[in-house]
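So this first bit is one chain, no partners, the form predicted alone, shown in structure tokens.
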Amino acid sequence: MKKRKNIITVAIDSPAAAGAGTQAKLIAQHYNLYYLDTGKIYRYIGNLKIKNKKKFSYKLVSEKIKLLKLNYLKSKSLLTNEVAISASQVAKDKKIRNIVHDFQQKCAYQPPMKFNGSILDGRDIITVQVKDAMFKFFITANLNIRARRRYNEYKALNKKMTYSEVLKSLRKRDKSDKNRKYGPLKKTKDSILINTTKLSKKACFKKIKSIMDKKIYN
């Protein structure tokens, strides 16, 4: 694949609900970036799954990546626990994420000409799909703060989950994401760990922030 040169390339891999979503946004805003939500095309993939269950196939994953735009990945309706646990199981496919390699590879080293570079955030991004990203971060938090954030934001959808329900489910995915055959969740020794569990929104960002100007900017 042809490479846009000079260009920032940002990879964040994160196990669910550790605030690595919001980071990204606020960095692709700031820096002018083109971002992915990685999660958002498995969930994609997942609920396509539970709406065709006897049509499903690799085919039809295959038409509609090709044919997918980044504001079909904004629907509530990819936000449900039936939709996370789908997307869980199609990711485990290493047919399906070959198909949504090439995808992912176009949104980060070949992002439209407006925009500064690409983003892109997962559970993959460092280990596969942008190994070579000018910046690596890693984005955990303390699962039970986790299923709080996760649960608060079921509750703001009206969707009806308790708060352990929310993290049986996450502490069940947690343990898929890591243990998968392909592209498993990993921290790499050359990415940089941000712990949010203590932070606000605008300290991580600053935290974050701070690193990139040095590079960027020196």
The other form holds:
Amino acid sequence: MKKRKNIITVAIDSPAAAGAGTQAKLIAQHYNLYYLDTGKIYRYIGNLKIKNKKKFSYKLVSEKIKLLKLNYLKSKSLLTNEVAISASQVAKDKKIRNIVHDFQQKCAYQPPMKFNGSILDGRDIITVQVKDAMFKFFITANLNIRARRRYNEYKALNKKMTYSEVLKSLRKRDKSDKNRKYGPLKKTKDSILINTTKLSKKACFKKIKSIMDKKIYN
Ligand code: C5P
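Return one more block: the form predicted in complex with cytidine-5'-monophosphate (C5P), after the form predicted alone shown previously.
Expanding to the full complex; the earlier chain stays at the top.
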């Protein structure tokens, strides 16, 4: 694949609800980067599995991914806990991960010309998808804080889940995402750790921006 030259590439890996999406959006906006939330692709496939229990196949997934538009990933139906669980199950499958690979490569290395580059967040972005990214951030926060944030998001969306149900679900997903065979979540030595447990969104972005500005403007 032909890569666009001299673009900014940002790769972020993080466990669920650590604030990576929020930071990715702020970075994308500030540096005019094309943003792909890769978790949404797995959620889209997870949802496809829920909706097509009998017809679900690699062929169906391939066809759908070929026609995938970023708009489809904005659907609120992808934000439920049921879809998140289904996503983390389909994400264990090597064939599914391979189908999604090309789509992610295109977004990372051939972003539309009006953007200065790209930013992808997920679980295997630094380790597999954009290994040569100009910036690599591993964003995390302690489990209770992440559960509290996700619980508040669900509440705002009128989804009825208790805090302890959210906590249990995140713990289970963390375990599966870290221990799976293909594309497991792990921090590489060359990535910068950003722990958002005690940082506000603004403080976190300030930290990231100062790291990025140093490299871009020096
Ligand atoms: O980030 P989000 O919580 O939306 O991701 C849903 C699920 O998709 C994760 O729990 C994970 O199993 C899977 N995922 C993945 N690789 C990525 C992004 C997400 O396996 N790059």
